[in-house]
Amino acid sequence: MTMATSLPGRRDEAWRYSDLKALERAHALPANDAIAEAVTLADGETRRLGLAPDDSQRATLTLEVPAGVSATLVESLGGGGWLDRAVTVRLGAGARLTHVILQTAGAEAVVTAAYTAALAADARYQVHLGNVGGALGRVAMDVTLATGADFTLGGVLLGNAGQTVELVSRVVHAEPGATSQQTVRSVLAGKATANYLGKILVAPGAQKTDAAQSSKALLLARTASANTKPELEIHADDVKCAHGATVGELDAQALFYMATRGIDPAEARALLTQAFLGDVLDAIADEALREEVSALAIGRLRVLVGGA
């Protein structure tokens, strides 16, 4: 999605459980002046890049991590307008990124980030994503993967109220021997809504690809709602490809048995829905960015649960 293009409809799949009227309201506000970066990392080097506009603002970002460097980026994303953000990642052979994306605008703002990856030979992404702002909030990943490079997202949503959050990946196993995992944890309070759209497309010839995704979605409220599209495409015949999806409610018996131990029912509830974000949370490496992406999320589950 760029302000230069039409607007989406429900026949177009990627958009098809989104927040349109959010999306018609946030492209009638006043355009601020796009911004275009051209970041090139250092090895070692951590990067913290920041965006929060006030009306509707069209922003860049080419991102360069050249062969064998390792390196880490940690995106937020805010604001109380309309943040159309689109980014390139151009991984070189051997490179490492892991890639922290935190998107918590304001209640009526609206962000669509789009990122389009291309890794070579033996490059690593590890993308964590946590989505838990706008009144529309949608992170858009296409990642295409070379000879040996391994893609690992883990995603956390969170919604409340009339919020919708979604994620829409499109992971392309072009050559032989590539990885990926992507692991989406979703939880729903109020009238939010979660969305996950999630392909793998394996291509002619890309033999012993492995890959994986996992959604889940807990729904605190009746009145929430979850969509879920897991899709595969495979074009090749020695291949290990899986995708897994759940929606449900907190357990009732385990919440009774929290009750008979003395634990409040407040407290038992986010004790268990932070259990439940345990998948996407524990899998972040570096004990720093661990802390302030579990920070993120506990904060915003304490809201929900307490609105639930």
Given for the second form:
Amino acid sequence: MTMATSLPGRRDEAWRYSDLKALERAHALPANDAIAEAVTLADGETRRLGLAPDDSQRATLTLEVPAGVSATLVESLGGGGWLDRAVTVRLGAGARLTHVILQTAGAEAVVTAAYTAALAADARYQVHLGNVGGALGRVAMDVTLATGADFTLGGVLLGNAGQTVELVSRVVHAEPGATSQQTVRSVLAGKATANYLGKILVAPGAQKTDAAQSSKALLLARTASANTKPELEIHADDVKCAHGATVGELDAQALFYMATRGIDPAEARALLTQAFLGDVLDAIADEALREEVSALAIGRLRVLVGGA
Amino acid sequence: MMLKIDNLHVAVDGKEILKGLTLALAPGTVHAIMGPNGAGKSTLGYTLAGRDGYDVTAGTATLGGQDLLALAPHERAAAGLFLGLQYPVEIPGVSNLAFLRTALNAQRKLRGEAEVSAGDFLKLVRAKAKELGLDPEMLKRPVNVGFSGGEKKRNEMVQMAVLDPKMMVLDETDSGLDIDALRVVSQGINAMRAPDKTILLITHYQRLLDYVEPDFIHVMVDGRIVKTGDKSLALELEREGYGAIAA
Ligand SMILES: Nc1ncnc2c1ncn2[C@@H]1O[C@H](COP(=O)(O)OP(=O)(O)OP(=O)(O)O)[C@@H](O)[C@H]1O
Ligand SMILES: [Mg+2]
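Next block: the form predicted together with its partner chain, after the form predicted on its own:
Below is the whole assembly, all chains and molecules, this chain first.
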């Protein structure tokens, strides 16, 4: 579907909590010619791609990680207009891709990024997502796993003011023995909204599937909101699927304790929210990437806690 | 006076807990407050520290002449107040070291002092942890998470030693401590005794007062100080109970 011709509606389940008004505004922007890229990563390579349009821009990418190859892609999505990103990822047998997606668009911008990934047997796909920008920042991931493949997603969603940040995932365990784990942590201030819609589909015969989802949201203001909607569709009998979701506020006792030691409220909130993101940030194995994603998240948190 | 509390009335959830409490603590002195469960001892500590929900409906409290009640909780700490909690709070995901360093530097910044370098800070904390018998490995762990009751209290004392406050209110720091830990923690408290510092111990037990000898003992019943005496008052209380004193 190219969105230039048809806007999604509320009845479209995957757009249920989205900011359709922002999307409508984005549609009115003048459109640049579409960009189409094809990239094949080499073993040991780290590729950086950045997009920051000020108008309406569709940009597609076909990414190939050949069998046995281990590579990294760092994608920065930003700008002040509408970035409509569509990425197709193919991982060959035993291939490994570490994929960092940093969405830091401006306050008025819209980013709609859709990823479709197909993993061959024993491939490993690791996504570290920082979805923190835009009036609407939307990331959709559709991942299909062959035998023994693994998909790990760590997502940080941060929103302030009237922002909507969302992650919509659909993970298909098509064959036996594949694993997937999604960990999403959201912090919302102002009137921001975070949405996490995560669907797990276990195909007939995909025995020994192990799929997990964990979603936690922290609301810094009563006016902020978080929606989590896990969905399981299981057609095999020997599978492990776990999901957990919580929405909470900062611990008032911890805030008081910190204050008695001299830590001011903004700093205390910064420390606690940073700790809250630990499950995602600490799991980034590569130190340089961990620092990069953490710096982005922490910088953004400072804005959120200061204004909350 | 270091701490001067005058006719303090405090309500929690609309219920009056402190009912005209008056107390004046001079620099260089050690005091103990004793009293039955529910008398309002912890309420006094929380009120001095500025906890939300503790409404001062009348009265005053000053620290070194400064209106304590006008300050935000973190400003009270920077002004020299330390509250050792009866139930120290666990903070998952925040290491003891990060917590304490942030606290120390935040206080110093508010006082217009220079930050302490990472190296100097580590040296200081390690030394204090050693003095107070807290395993240095525990400094790296999240604040109080998975600590035993006694370890939490030792950790409070490490924080106190590092932050070096002027006015210390220690709420049942002795409860939950084994005999050896009580001795170590008492040494920690005694190490803080100085001509320009004041210590207020809230306790139920004579045992602590054997190690940390108070200059004065105050008996608190139903939100007021009903009697003040020297350290022999604790023994009298132990013999006769609060009933006889309050009557
Ligand atoms: N939120 C609240 N609403 C109503 N009453 C409260 C509330 N919190 C505390 N209280 C009451 O205030 C009184 C004083 O409590 P406080 O904890 O200060 O006592 P304490 O002297 O420290 O007792 P202990 O020796 O058991 O520690 C108690 O009767 C308690 O039930
Ligand atoms: Mg108490």
